[in-house]
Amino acid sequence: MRPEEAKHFYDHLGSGQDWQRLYENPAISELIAHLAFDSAHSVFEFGCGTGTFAARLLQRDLPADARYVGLDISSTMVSLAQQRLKPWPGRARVYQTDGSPRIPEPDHSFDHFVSTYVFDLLAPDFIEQLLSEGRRLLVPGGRLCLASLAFGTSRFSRAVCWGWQSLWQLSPSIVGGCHPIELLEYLPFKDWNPVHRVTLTS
């Protein structure tokens, strides 16, 4: 999906977004468990959406001090989430990308680089360009959170990730865009140490 596509599409989807944390609740929870986002400092977010994430981080796992950026491509999710962070103004922000993978943010200024379901609605290109991105806005040692749809691993997921991937074959804004791709494609060892992966079924 080309970015002006997807701006399109979640302006219209608007807080229609949170209804999909149904199934993407358990994989934010994984994320969360087992990426020390209880130590964190700085946080930055590609692809904000609505700020559930972000106001789940700051009111429940971030320490007191910790601050938040987060961006997004549609106008109405940035809305949204500004709106959903107020209650921590000193210490979120949340701002509209161009649909450039370019963020206008220093270099080495965050501990943690998030992305959920996001670089499955996104090129090959866009997702290099993107992690090349991440890891310039990193410190050393610094995380890389990533949730996405992923392929099926018992019969009945795999069905479904082969209905879904035939409607996103078909006309890819019957899903908003997305479909299963496999993470570890675009993240070479030599680049990422790997801290913790698993794959959930909803």
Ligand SMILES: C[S@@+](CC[C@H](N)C(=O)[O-])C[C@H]1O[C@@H](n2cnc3c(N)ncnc32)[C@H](O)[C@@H]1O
The other form holds:
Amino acid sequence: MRPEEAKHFYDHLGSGQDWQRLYENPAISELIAHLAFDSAHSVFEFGCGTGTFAARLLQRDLPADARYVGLDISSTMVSLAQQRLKPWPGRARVYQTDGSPRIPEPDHSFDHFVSTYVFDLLAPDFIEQLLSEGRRLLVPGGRLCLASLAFGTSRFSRAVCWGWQSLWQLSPSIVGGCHPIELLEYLPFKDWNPVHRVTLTS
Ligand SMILES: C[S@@+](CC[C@H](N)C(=O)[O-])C[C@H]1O[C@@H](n2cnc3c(N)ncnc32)[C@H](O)[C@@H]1O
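Compare with the form predicted alone: the form predicted together with the named molecule:
Next comes the full complex, this chain leading.
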């Protein structure tokens, strides 16, 4: 999905995005449980949506002095996230971008780079540019934390994914531009050292 299409779709979807939590939550919990957020100092999120992930981190998982920065292309999502993160004024900052993969944050300024259910709507060359930005933003040894739709692992989940992929091929906007992808194809082991990887069926 092109950035301007994503903006249009997510500006209209607004808080309806939170319904996706029904299937997203198990993967998000897994990510939080395994990627040392309890010792994080600085978390960056690409495509923060309504700010639910950030609110959960700030409320339950991050140390009290850790900071969070999130961005999104959708003005609706940014204002929902800013509203949701009001209880943490000194620690959380959310802003809107033009959808470029270039991130206006300094080199090596975060120890966690997060993006959940965003890579699965981006074009492959966009993902590659975004991963280079991830490397630039992260401190040495920092963590890239990703969740996306994946291809199923059981007969039933494969059938659901096949149906989802067919809808996406028909018209990406039916499914918000998202479709199953194989994240590891974008992460060559020479560049990234895998800490934890799992495929879940919600
Ligand atoms: C499926 S939603 C996921 C939102 C959130 N990360 C979550 O897990 O609930 C995709 C989000 O990515 C944002 N997005 C899509 N393309 C983007 C781009 N090029 N730059 C920044 N945000 C983008 C959308 O506006 C939307 O908020």
